[in-house]
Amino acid sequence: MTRNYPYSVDVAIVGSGPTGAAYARILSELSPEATIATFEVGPQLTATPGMHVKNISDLAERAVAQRRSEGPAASGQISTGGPVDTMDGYADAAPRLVRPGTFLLPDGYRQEGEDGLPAAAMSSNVGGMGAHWTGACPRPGGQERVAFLDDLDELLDEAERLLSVDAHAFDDAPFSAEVRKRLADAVDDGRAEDRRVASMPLAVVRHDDGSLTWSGSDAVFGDSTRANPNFELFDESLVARVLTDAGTGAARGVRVRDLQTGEEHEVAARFVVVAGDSLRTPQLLWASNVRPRALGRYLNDQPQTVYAVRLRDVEPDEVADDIPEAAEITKQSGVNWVPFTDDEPFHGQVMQLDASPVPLAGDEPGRGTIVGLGWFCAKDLQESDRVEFDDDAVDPYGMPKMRIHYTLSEADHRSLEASRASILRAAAALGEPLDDSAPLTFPPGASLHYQGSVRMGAVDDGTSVCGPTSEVWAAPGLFVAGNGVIPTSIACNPTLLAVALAVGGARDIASRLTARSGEERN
């Protein structure tokens, strides 16, 4: 049956990940009279839209949800013995690793003579990658910060509210304090107070009984959005084009394809927010003939290295034996953070065994006594690192086909080498290596932290797609959201910063809706 898409709304949001949800939430709070429609290409996985799959306790149901997230060929079928943990395979060195809930580019991910992004992956579902992410929400520091945003810290505060960030959810985990102390002794000397070793801020609620609720887009939508009678969410709805005015270039709506019927509909809108991932947001702008010079350029992944050690001088029997069989972050886990600094441009996540993605060989000695270390590097930003689009070929969704150009520079290779030395120093402070293996460096794209393809700028000088409120320079009323908006080279997990930038954009739309409503009343 044909669904009842609206003829017009005040705000059309493309994508239901954390940043699209942030626009819906802020607008529901600040402009409750505004009509809002969110369009998501993938299916709704859970009764509560956008819930994190780790909150699905039944592993078979979780597997179905993950399989349904895996793009245009998703089947929803459960592979016997297939992984259901979102961290499964994280440290696999395979260049085309497929993780649960994600799908890879079928081709075009590497050009001859370049590194490419062979491990780049996406998700298609209500909640986007927010249904599958690890929940890490560190704040950017030093050169990671967006210097031209004077209100950045307040925006980050608001992002933490929307994501329900807790910096102390696992402080009482066995060995967590000891791991933190050993790391601090090794790396804190000379660091500013906010750049010292700390517990990792995580988007999670720990309840009095010890159970956990992980934040997906459902947490960001919040009750104010779900209770908003002027908000609608349409799943399995592909926005194929942003409609713009022929004279001014201003956004005037979207063209939506109902994937359940194949029918197309035009929805008029005062404002359009494209909140896809860093590959599909520029793809939609390209398909809509919104093509500023910087579109798709400055594509940024985070080169990544991992290692593992066995903690020295601890007793395994100090760890409780009731950890679930499905390895994931639990109340028994410690998750610690080595922040980025300009002098040491790496971001470190240090996790105990039941949280660690580092694979083990042989018998596991004792839960929590094995620690995995993951170092993310800040990328050398290059205009030539980009995603291009083909006007004469289409992807499985019928959108312009992607082609990735991406190369690790000499500076990147030096940074990776320095990160390997840094991770070994930190590991030595914690314990003994599991074997003689060197730190493992992942293939490009494995971080899933792509950024920069619709980057923000202070001025329209050809190096950015949007301004400080995320409005596209060349298209009034068209906003972009997601990791792709981040303009700086960051090593920390990008979700918190991306949501903070989305808050700024949503506030701008809300203020303009209020001003326009006042003008109409007068």
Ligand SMILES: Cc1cc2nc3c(=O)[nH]c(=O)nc-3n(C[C@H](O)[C@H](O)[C@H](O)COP(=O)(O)OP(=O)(O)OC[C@H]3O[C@@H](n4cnc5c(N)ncnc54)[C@H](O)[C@@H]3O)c2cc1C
The other form holds:
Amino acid sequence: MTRNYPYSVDVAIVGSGPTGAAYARILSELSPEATIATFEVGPQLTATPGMHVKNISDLAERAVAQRRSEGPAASGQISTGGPVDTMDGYADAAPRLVRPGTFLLPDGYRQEGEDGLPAAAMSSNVGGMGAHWTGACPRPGGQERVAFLDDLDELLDEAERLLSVDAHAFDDAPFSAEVRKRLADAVDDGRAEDRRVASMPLAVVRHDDGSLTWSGSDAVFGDSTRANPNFELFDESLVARVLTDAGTGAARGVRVRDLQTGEEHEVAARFVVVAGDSLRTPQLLWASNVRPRALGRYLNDQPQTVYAVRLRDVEPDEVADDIPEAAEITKQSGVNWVPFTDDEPFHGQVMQLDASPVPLAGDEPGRGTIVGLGWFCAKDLQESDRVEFDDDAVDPYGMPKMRIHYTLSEADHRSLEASRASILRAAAALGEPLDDSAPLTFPPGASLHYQGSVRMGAVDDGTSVCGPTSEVWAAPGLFVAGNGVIPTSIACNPTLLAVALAVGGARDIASRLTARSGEERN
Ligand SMILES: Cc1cc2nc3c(=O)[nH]c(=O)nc-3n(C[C@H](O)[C@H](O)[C@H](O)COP(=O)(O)OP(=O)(O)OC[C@H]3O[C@@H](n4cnc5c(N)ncnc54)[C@H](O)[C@@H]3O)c2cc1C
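Alt. form predicted together with this ligand, vs. the form predicted on its own above:
The next block holds the full complex; its first chain is the one shown before.
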């Protein structure tokens, strides 16, 4: 049966991950009279749209939700089997690492003689990857910051509000404070206050009984979007084209394919926001013949090194009884943060026990005594690192097929080498290695943080796709969202920054909608 897609809306949003949801939320708050439709190619997994799968307590149901998120091949192959712990396989040294709830590019991820992005992954579901993520929300620092955005700090404040970020959710986790102290003693000297070792800000609400609610897009949508009678969300709806005016290039709507029936519909829209992730946002622009020179270029992922140690000089049993029964802190317990600085350009994520990125094979440690360290590097940005699209061949969704060109430069190899030395220094401050193996480097793409493919710029000089409020150059009314918009080379987890940039874009649309209703009244 055909669904009731609208004929016309003020704002059409493509994708329901955290950045698409941020547009819906800010517009619901600032322009409640505006009509908004969000189109999501994947299925809605939970009654409340966009919930994090970790909030589904039944493990079999959680596994089904993860399988349903795993792209075009997922539909029809749903079983209750498979991993449900979203950290499973995290330390797998396999060349194509894949996490539950995500799916890999079937091909085209590496070209002859290049490194490629073999672990490049996506999620297709209401909530996007934000239904599966770890929730680490550090602020960018030093060269990671977008220098031409004067209001960046205020936008980041707002992104923290939307994502319900808590910097102290696990402060009482076993040995978390001890880990922080040892790291601080080792690295804090000479650092600015906001760049010192700290608890990792996480998108999670810890309730009084210790139970947790992880933020997915549901948190970002918030009650104001859910209660907005002018907002609608359509799942299993692929936006196949953005429609633009042939003369002005301005956005005028979207063509949507109802995956339940195969029928296509045109929905007119004054503003179109494409928030389809860093690979599929440029794909949709390409398919729509919106092809600025920088489209798909400057693609970057964060090269990643991991290591693990056993904390020295601690008594594992002394804390075991102190944890409230309902507390779920073991899952991500003691997530600590070694911030990026220009002098020490690595983002350090330090996790304990079963949150460790390194497997604990056969090991029965005391809670919190095994510490996993993950060091992310900032990529040496190259225009030639890019996702290209095919005008003739299509992917399983029928969209232009992707081909990734990606190479780690000499500078990247030096950076990885330096990250190994840096992680070993931090590890030595904490304890002893689990064995004599060297730090492990993950395959490119494993960070799941792909940036740059629709990057923002201060001016239209051919090195960017959109301006400072995310509006695509020479395509008035067309906005892009997601990690792809991030113009700087960042090592820290990108979602907070991407949501902050989305807030700026949504405010721009809201102010133009307000100006238009003012004109119509006069
Ligand atoms: C296991 C895991 C752990 C992670 N941990 C962290 C972390 O700790 N911190 C962090 O910052 N980030 C983390 N990430 C990454 C984080 O989830 C992403 O940065 C974030 O979800 C990006 O939000 P987004 O809205 O831009 O894109 P997404 O969440 O990817 O959502 C994009 C949505 O658009 C839809 N879509 C695409 N094209 C179309 C189309 N043509 N028509 C309709 N719909 C379309 C997709 O199906 C998808 O649902 C993690 C990811 C995973 C999988």
